Amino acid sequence: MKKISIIIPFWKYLNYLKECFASLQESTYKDFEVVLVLDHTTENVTSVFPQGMDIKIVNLNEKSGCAAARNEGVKAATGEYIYFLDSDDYVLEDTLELLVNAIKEDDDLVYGVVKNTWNNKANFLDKQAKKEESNDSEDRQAELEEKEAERQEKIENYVSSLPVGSNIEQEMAIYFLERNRKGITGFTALGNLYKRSFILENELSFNEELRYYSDMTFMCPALEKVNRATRCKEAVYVKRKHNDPINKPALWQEDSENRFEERCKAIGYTRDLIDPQGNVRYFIDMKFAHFATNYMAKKVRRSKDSKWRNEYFDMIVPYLMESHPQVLDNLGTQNQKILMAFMSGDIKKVQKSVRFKLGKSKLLKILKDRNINTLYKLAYYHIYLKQPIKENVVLFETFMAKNYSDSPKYIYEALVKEYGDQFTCVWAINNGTQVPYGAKTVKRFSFQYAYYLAVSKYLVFNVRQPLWYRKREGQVFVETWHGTPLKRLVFDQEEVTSAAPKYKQQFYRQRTDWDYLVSANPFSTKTFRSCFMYDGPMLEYGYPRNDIMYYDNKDEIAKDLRAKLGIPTDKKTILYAPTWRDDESYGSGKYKFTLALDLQMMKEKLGDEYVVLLRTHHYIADNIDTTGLEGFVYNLSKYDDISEIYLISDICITDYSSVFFDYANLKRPILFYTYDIEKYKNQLRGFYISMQDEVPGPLLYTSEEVVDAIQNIDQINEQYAQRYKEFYNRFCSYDDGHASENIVKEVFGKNK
């Protein structure tokens, strides 16, 4: 057996360290010691130690930082091999065993692959399994084979370009560990198994003066010293990105003014350690040049921060001037011009060159894809934002313009009632709905939509605004949100599985645009402040969409809607309104849904007395097949306003949707079909309240239990009467039928 010393630096975020240890505990290779190097941590690390694992603790006393921790870890290591593992990352079960089996006696190192993820191990493996499943089709297999052939061709071309007599194993290590790793931050010491004697004999170390870019100071000299190395592409190291860079940033996500200067210093320091004419130097200089031409040049062109055009520009020029001579020759034409402008210190020429490059790129994208998105955004940024704000124009949007509904609908109607035609109202609507009272409609993500985003004085949305929206001084943004939260949201989520990886980072910026946030109850006020990190004004009047449940004529509205939908007058109604599952999707905002409730059984058992009103969440992309259930199931998933459906529902069945908070205003029975509660609660989201102890109805796990509860609904009502009363007082306390009116007076009445 070959003993491995696994060196783990640790500073903070104990939850990540716990998962890191768990992955090692599940490893099929057991002959290892963990050298845990503590960098002035205040957390109780021993609380997450797996039982029986060989863990050696080393404390950094006078030093600090990942580089120092790794260096001290090497000194304390006793294993024949060294493996660097960051405390927020993890390995797969067979990673270490694959590396050990692959390494040859005379190898200096064996290198695996590094895969990046935003997920914990369970979700990562789940996504990998789904990816492999999707690769089974013949078309996909052919596509993968074609890509693999292209990769092999690139490798062969690289090898054929090498001078005669080159050390091919060394050059392959340079190719895969340096050239093929994205950028400078992707050039890492992680994922490789090093012979400890190779590190010690060559005096390899990480520069302890560097916080962010010390990996290159170890890896560049290491690659130049490597004599024999083996690739093991099956050995996976999982680099975990933090999806909460605001509260728990990874090292590379830290917001630091020193990062730019350190990048330059790291390049300069590393160059002094390696052959100025060698491939290692060429590739590190090429990465630095790409940073300048692809990233920094854009900052020089359009950043509001003048540092990019002053001290940063002056700082980088001498480092770029010392680039490997082949770098300039091997850049594309446009990047050559940009780099030459940098080297000459001509900032205006840099700006001109990057302007041409970006303009050409946009033009080609428009011509190639006929990309309307690029055009209306250009109009938004360069034309519409320069036009004056229209003081009495209001833009409304619900659920990404899918319908005319929810709280913005009721605010709009109250606004028209209160102020008549004093305001010009515009609705973003994609489904062709004719909005009453003369509102103008525009399609989301169109030129008109971009125009009204730019010039409207008021914006009333129930979801987040587009990422490309830039709030102007003088605009008033009213965020109604779309439900009292049961499932943990944004910054209260440990793991984000249902949104873009940068969800929290994006949300943090977007919520700063909100001037008002609507709250339905004291619980929501407290929760929204936490999960959105929002400290602005709250409109604590209840949800405008719930006003309809307090209308004097709500029974008449219900009667008319029943007639409109063709629902028999002699049948009672069961609303089934399930939410989506975060881990089952076709893509962003398009979720799969498999109907777990046995509607055929319900028809057989309950069809004489009831009908079912099926209402899936607007995120669900699947059309539920109700063939054979005609006359019993009425699919109202595309009906705009669920608040109206509440009025015609005698019983509500839901799961983890927020509908039950709203439906409780009617004080009618609620059943919870929670067949997958353990997965949902523990793996996907987590809840703010205890479903077992606080929701106003029973948790049911099978279709048979659902049918039985409906057949005995009177006993259910009696059993949950006290809990329902407590729930109503807690979550419906603001709702009184006047939320819309009160919000209109507070927001729009100030200037009237």
Ligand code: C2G
The other form holds:
Amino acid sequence: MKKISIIIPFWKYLNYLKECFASLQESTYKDFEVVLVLDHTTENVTSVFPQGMDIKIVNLNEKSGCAAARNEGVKAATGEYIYFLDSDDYVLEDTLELLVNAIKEDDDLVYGVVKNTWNNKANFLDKQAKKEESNDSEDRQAELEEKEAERQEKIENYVSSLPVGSNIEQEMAIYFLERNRKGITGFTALGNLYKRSFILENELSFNEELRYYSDMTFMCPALEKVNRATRCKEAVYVKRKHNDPINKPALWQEDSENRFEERCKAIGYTRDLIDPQGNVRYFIDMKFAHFATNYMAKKVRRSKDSKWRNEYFDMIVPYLMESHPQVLDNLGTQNQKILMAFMSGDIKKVQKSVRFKLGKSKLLKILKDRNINTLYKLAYYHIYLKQPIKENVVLFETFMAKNYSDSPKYIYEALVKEYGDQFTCVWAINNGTQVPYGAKTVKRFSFQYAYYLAVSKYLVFNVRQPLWYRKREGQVFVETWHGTPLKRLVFDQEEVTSAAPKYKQQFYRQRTDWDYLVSANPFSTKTFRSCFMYDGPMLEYGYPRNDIMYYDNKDEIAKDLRAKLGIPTDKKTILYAPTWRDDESYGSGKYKFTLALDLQMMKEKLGDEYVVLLRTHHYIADNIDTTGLEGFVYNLSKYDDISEIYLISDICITDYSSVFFDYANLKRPILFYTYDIEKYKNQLRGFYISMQDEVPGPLLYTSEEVVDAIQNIDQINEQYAQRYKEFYNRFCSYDDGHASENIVKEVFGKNK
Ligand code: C2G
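Mind pulling up the form predicted together with the ligand next to the form predicted alone we just looked at?
Complete assembly follows, chain above in first position.
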């Protein structure tokens, strides 16, 4: 007999199952069998079975759902202990071993911990390690100790509020406080190791009528029946949230009509299984009361959807009327009033009682933000959106208002050229740059910005619009984006290691606001359709920002710029323009960059002939230290427009930045300094085209190789001539210097 039976229900998403198995394969504890319960799957599960793993397959023929699968799994299990593992989650190497070591002789179960993540195991561990590193400082230690003390106090308060007191209850309180703070959806049977005999003797099972909330019906009676339990907070179960809830939702991410009804039913079913006077009953009723008073009450008052005031309201009232008597006593005054209103079944009373609470919480939020940060949004929603759209006003924004550059700049200049002052142009600019041709400038996230966001007829942006933007009927949104995709984007990204966790969901909504998307080449058109799930009109005229490379006076512009920047006329220039790394973050939108190019050595070897133009990505917060390299390195990271810099660059070195798609228009040499390509490709992003076979220059891995390539640049040019030609034809064929003009005609001519 194996010590542990690991029960894994499986329905779909084989990629997750594969990673789940891999985590078990890497487990230091090996004495387990897997009971894989197949819920009408069409996938070829055996293709992801790791070699030598003891896997028992159970098929659900008549029944379906996670509850049924786990129940059948328990029936088929033979181990002394049961561990539930969902097929899209994983364990860490030591999870099982820690749990087994923690078991005491007469324990019914061992509580582990559940950690939530949006990432696969490698990235999860990376992030944990970074977190631990940052926890090392004394300040941080003190902060953590303070937090722990707060938590202890909370637990003590909670325990003293319980109707019945005992040691088990205390354990239970800790368990819930740690793991179930967010309402009954947080109830989970995962992460714990149960003695199989404890489950069987107490006839614990998951209610098969419930799709989302069946864990309650297992866990609540289990908590009531448990005689002895140990806590092992080091044993981590990793619950993976799916970062693509649009195409691959996890169960809890499914948007279902039945969810509300099921939530009520789950409470009803669970109540039937437990002591009506006991702590567990009090606990779930308290949670349900919080759901009603904190969440539902707002919906009853504000939601545009009338079901909250009709069927849902009628559905929940009888359940709330049955609440444990102590719930009402232990709620705060405001919530007490709201719950009483619910219990009386009087919807008007609920609305009235919640009005005050909502007003107060809004005010508190504003006061808390103090720096009036949220006020412009209030003005946006309550004042500006009600004003008429201004027919000839255009709002432009590039890289979150960091500079005056990229395609919006060139579209703006073409607009001025084509239509003179017929349009009022407004630029969102944070750095004080003077925009030519008389455009008004506003700071991003200011009152004026919010105003123009609301009333401009046209918006031309090269990144996403703010999340709080609400597209109005009649507005025309032109999204230019900011590069031909090499790195995988949004819906084509299996892992999202950098952006906000709800990135895909937010993107899905935001891209529906776009009336036009600019595409520089057929490859971008195809890729944008898939990665943005965008099926609207494309503007396929090339990249406006590349027009400059076809200007008749481009050499003159280059000469002036060189002079302006003080770059010696007798030296050739090497542009080094790397991108950012998703996992090297200081927080939202601010990234670290460690220079891996040995500029000192380059200076020694190349300094007589060349200078380096250093250009970091706009996400990079670090100011690269170039002390000692004066006269050799020119840091142009703050210069507005990289397109102008291309004109003065004789050679371009990049890594995975989209700059090379643009620079190739000049047909000048490109080198790729790809010292961390394996990590970038496999862990961080992945690529759309083969860096090995399709890019127009060599991949170089050390500074020496870079120097060597530059010293032999003619040879490289020759070697890559054919590939460069193919690349140019594939990615630069639309660019002819007229993209901006064509876009202006199509967008502003047509919609005028
Ligand atoms: N850029 C720059 N300097 C750099 C890197 C980039 O000025 N050192 C500018 C270029 O115009 C580039 C754009 O920022 O094309 C986007 O930068 P990428 O490095 O490609 O990275 P990212 O912002 O992640 O955009 O489809 C394109 C992708 O969305 C990539």
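Being a predicted model, the structure only gives us computed values, none of them experimental. Between two forms, the rigid core is defined as the largest C-alpha subset superposing within 1.5 Å. Numbering follows the first chain given and starts at 1.
- For K304, the Cα coordinates differ by 2 angstroms or more between these two forms after the core has been superposed.
- Once both forms are fitted on their rigid core, the CA atom of R529 lies less than 2 Å apart between these two forms.
- Core-aligned CA deviation for V159 between these two forms: 2 Å or greater.
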